[in-house]
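Consider the single chain below, provided in structure tokens and representing the form predicted alone.
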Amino acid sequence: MYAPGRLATSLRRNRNGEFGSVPAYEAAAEISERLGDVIGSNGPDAIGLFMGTQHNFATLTGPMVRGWFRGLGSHKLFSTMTIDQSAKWIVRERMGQYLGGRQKFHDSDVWILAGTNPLVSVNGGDGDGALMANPSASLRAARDRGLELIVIDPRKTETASRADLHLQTRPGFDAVIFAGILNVILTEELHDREFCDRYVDGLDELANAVSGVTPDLVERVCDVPSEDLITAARMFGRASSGMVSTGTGVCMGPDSNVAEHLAACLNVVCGRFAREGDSVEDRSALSRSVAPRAEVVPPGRSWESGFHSRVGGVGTLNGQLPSGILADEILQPGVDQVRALLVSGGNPASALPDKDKTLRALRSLDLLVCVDTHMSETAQLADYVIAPTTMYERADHTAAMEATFTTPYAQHTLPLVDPPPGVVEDWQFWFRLATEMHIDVKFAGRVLDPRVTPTSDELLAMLAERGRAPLSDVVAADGGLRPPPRTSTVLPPSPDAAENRLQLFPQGVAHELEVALSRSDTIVDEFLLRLVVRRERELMNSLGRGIPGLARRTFNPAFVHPADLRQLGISEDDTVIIRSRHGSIRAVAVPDETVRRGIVSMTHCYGSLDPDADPHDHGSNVAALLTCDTNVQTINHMPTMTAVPVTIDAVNDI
């Protein structure tokens, strides 16, 4: 709230391209007067959305921003999922998804984290809350109640100290660890027989595809120790409870969608899921509750019907576009070519790979809108900055976030301070924008009256209404309310659903299977290192870096092994030059013993648009190192952006 820089209004861009301040419902006005001259010239397709991280913590920003956007009429819609994770949302579109329940870390004794480090990034276990609320102590209670932790990381992560095994693999290559793990479990016949021949399809031909990934070739390619693979499997198989969580290392990497697929396989094979009967633990609290059900959703493969994009003939996933292809988006001449783009609650100049490209597209622009609480790198390209509200300056409650609480839980606030006059609710300048384009918005199931502004607590109300717990009672509560427990019992399947089936190798796998095993990674010129990605515990992606005091440094350190760095002759904060076949950046250099030799550890999201800033000043942006044009997943278009080769040089080398 009080940061420096924080705005206090919203913005427009004048003539000689200077900001200056404008209410936001007269910005709202003339934005919708020249998103109507976008759409007259080149329909409703020429507009895009890009949705952040941040567009999610405001209750009700998500159900606003896209009334608005159904009711405009686009297909362009990108979001941060598609750039780091969305090769989960692949692999419910290609396997299915079982809908009886994820079984819970609480309870569970074994688990695997790959490529997520949630005692920083406050962040793990796919949803069901355990290492989010308090990971330290969650995974503390955990350990002392009997749980084995297995951990998948080439850093010793703060969550891998805590770990009985950690796999320190090469990165890159989680397609072949799971695979490997796979095969041992199928081959000493460690997995669920039961729920395999009442749930699954493609068993044997999966096992089949894996049965090479011996635990010496998995060594060979990983560089783990087969002993320490065949540990882990039998770890996993022999439990009776557990299951695999992955993060950004994994759905970033160079074979995401087929590694993500073979993680949920290690899930299903052992049928690490709530059956019929079973009794689970009704978390909903101001949402819906939805009983449990021991059927199958058949897969979707919604990109394959449906709006493509010209841009590679591309479908959407999820009913969204995936980032990789925005600035293509934008700078490709076509009859649905971007020529507006309204980001809400991002910042895509500093988060997508290809950051000339990226920076290239976006000032190539008619009209860029940013709704945000910063001047953003994204923000200071844009024609209006709209200015809203932070956490504590307005009302909300917690419906959209329970799905990541452990218990049942629900609280309602007030704001707790007066906003500066200047600013506005994210929603209420996204309802504004609606009703001057003439646009009906659904929200919470019904049409709102765009004659009638809503109040947020109106909206709240629609958003709790079918809720277990009343929001008066939340509302009465001081500090938040606990329903009473309540247990669901495991549904029989629908008779319409009874003979779906878990696809466990689906059109595609066996191909991309293909590639990850037969990819060779020999050292090709002088890309000797590779770059991985790793999060910081005070920030969130590009949001706190210009907190002073918040983060401990201005800028994101390329952490390389110290013997590394000696062999390069290069000491602690030098600064440096990383070169990928795509591009350079200069960065500062600090030691990390937690790496392995012949990595580059560094964090996303820094940097600045000057492109002669001292990176000790705001860091360096790791995404010029990386591009959308090769070497990208099928399907999701998602790009390379992490186990990527580079090297690195002193300043005085070059």
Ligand SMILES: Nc1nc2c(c(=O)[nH]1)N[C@H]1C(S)=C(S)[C@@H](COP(=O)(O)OP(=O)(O)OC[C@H]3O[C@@H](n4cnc5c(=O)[nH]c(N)nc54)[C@H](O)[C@@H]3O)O[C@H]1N2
The other form holds:
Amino acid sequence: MYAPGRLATSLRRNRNGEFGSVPAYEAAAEISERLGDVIGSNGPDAIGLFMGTQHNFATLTGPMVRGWFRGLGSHKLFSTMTIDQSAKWIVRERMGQYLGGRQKFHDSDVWILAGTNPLVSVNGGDGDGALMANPSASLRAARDRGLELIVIDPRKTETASRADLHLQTRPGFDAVIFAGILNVILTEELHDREFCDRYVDGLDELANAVSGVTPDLVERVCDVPSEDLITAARMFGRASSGMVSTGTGVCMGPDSNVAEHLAACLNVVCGRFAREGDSVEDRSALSRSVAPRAEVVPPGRSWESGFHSRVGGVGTLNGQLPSGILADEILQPGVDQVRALLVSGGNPASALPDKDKTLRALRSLDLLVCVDTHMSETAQLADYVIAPTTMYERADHTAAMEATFTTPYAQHTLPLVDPPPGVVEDWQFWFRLATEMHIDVKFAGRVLDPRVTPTSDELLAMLAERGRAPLSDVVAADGGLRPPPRTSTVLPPSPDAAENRLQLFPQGVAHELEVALSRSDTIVDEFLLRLVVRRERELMNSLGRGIPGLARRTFNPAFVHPADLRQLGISEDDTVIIRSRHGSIRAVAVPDETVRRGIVSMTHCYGSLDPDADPHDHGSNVAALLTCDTNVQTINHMPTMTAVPVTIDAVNDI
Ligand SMILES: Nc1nc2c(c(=O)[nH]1)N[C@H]1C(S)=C(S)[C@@H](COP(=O)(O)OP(=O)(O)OC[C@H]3O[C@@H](n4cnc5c(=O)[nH]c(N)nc54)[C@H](O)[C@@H]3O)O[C@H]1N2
Ligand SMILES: Nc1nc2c(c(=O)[nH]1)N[C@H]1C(S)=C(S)[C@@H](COP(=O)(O)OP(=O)(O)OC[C@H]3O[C@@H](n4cnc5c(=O)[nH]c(N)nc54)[C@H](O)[C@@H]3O)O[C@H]1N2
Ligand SMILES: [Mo]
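Would you mind giving the form predicted in complex with the ligand, to go alongside the form predicted alone above?
Complete assembly follows, chain above in first position.
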């Protein structure tokens, strides 16, 4: 809150390129006028919106921003989800979704965590609260009562060191590992035949497609001992409950869509879901309770219909275009070329792959508006920076987070401190912008009156009006309210959905699996190492980097196994050059026993806009090594961000 650089006022860039302070609502009026010009000459599709991570942490921001955007009528909606884990959206859109509810970590017998490190990221259970709220304690409690934990990760992470079995795989081959595990489970008939008979199509095709992926093949490709793979498959298949959940290590890999699909197939063939008549916990409090149903929502394949971008003919997922085409949407000429971009709680200049192209695109815009608490790299390039409140300066409640709690719980918090006089709440800027543009905002199922500015409390109440706990009770409860535990019974399928089935081998998967398996021929190439993703405990992406004393270092090290460093003649703290097929960065080498040999493990969102900055001072932006032009997934245009082939050299060798 009081970090150096916290913006106390909104800013406007003048003709000389310098920022001066501007009242947020004056800025909204000017931005409205400039957006009006863009719409006048190119239509609403020339306006883009990018929703970043911090867009999601004030309950009112998301619904208000999307309300404005819907009213605007543009299709150019982007978010970090499509450079994060959008493969999960694709699974749902290709496989369909079972609505009876997933099994839960806290009472499962086994769990596989692949490419995720919840002890650092507080993430990783695919939304299971136990891995998001105090994951360390949850993990300890689960293991004490007998849960067997399997971790698939090329690094001996904090989480992997607590595992019963760690498959320390070569990065980039998760599709092969999951195919191998499925093969063992289906061959040994450890799957849930009853669930498959009732709810699944394509089981034989899937079994056939993975039948060649033997434990020996997995050992050769992934460098995971074949006995360990068989053990993992049996541990998972023989247990009566427990799921596999994945993180960025799987979703950012070179075959992310099929890898994620096969991981989901494991959960389905083993039937790891609640059945009709089962009683499941209902965790709703302020949010609406939705009754679980033992039925399948059929695949939607949303990208096949509706809007398609002129860039590569790419379609939409969850109403969004992939962020992997954002730079091209801005740079490539065309009638609906994006000319103005608004950024809500994100830092695309730092976070998007292909740093140079992203910067070129952002710099070429007619208008860039950034709502941010700090002068992020993106804000530094903007025409307007709108300064919002931070979390202790605004009222909020927990309705949007309930699905990730381990018990029903609701809290409402008042602002604890006064904000600087020059800031507004995020939502207030967007509502004002909508009013200035004469856009009616749909919010919580109604159209807001543009002439009357609501209060935060009124809006928070609208978002909680369908909960079972009255908001007034929650406001009055000091420290939050725990509604009594409640269970609901999984209902039978509705008649019109009774025949729907999950598609285990939908169109597209066969080809992707073939590609993933053929990639195993390229384990050895001229690039000795593979760059892999990781996260840092003290920071949230680029957030917190400027706060002295928070992170342990001023830079993000290139973590390499000490034996690899010795072999390369590189010492701790040396400046090195890391090169990929696409680009190069300077970085600081640090030995790390926990990484597998042959990898460089680095976190993202470091570095500065100054190309000559010393990596010891600002760190290095790995986005410069990545590209959205080659090795992207079909459908979501997801770039390869982990298991990227690289070389590393000491700077004095050059
Ligand atoms: N402290 C902290 N928490 C955060 C964030 C943060 O920046 N800092 N960011 C937040 C965000 S935006 C997100 S999306 C989540 C992400 O949450 P997670 O997905 O849990 O992210 P990581 O902790 O980076 O875990 C990724 C793991 O994948 C492994 N890995 C790398 N490549 C491969 C591979 O090819 N195969 C396999 N199997 N594993 C691989 C890495 O070694 C690493 O341990 O975290 C959120 N939480
Ligand atoms: N190479 C590589 N690149 C990656 C990743 C990777 O693993 N490797 N991970 C990717 C992932 S998973 C993600 S999610 C993205 C993250 O991409 P972004 O979401 O674009 O990046 P953040 O740094 O999280 O941006 C959050 C911004 O919100 C601001 N902020 C903080 N509080 C508030 C607030 O209350 N209101 C507003 N309006 N702003 C606020 C912060 O100052 C910061 O500038 O990065 C992606 N990029
Ligand atoms: Mo993310």
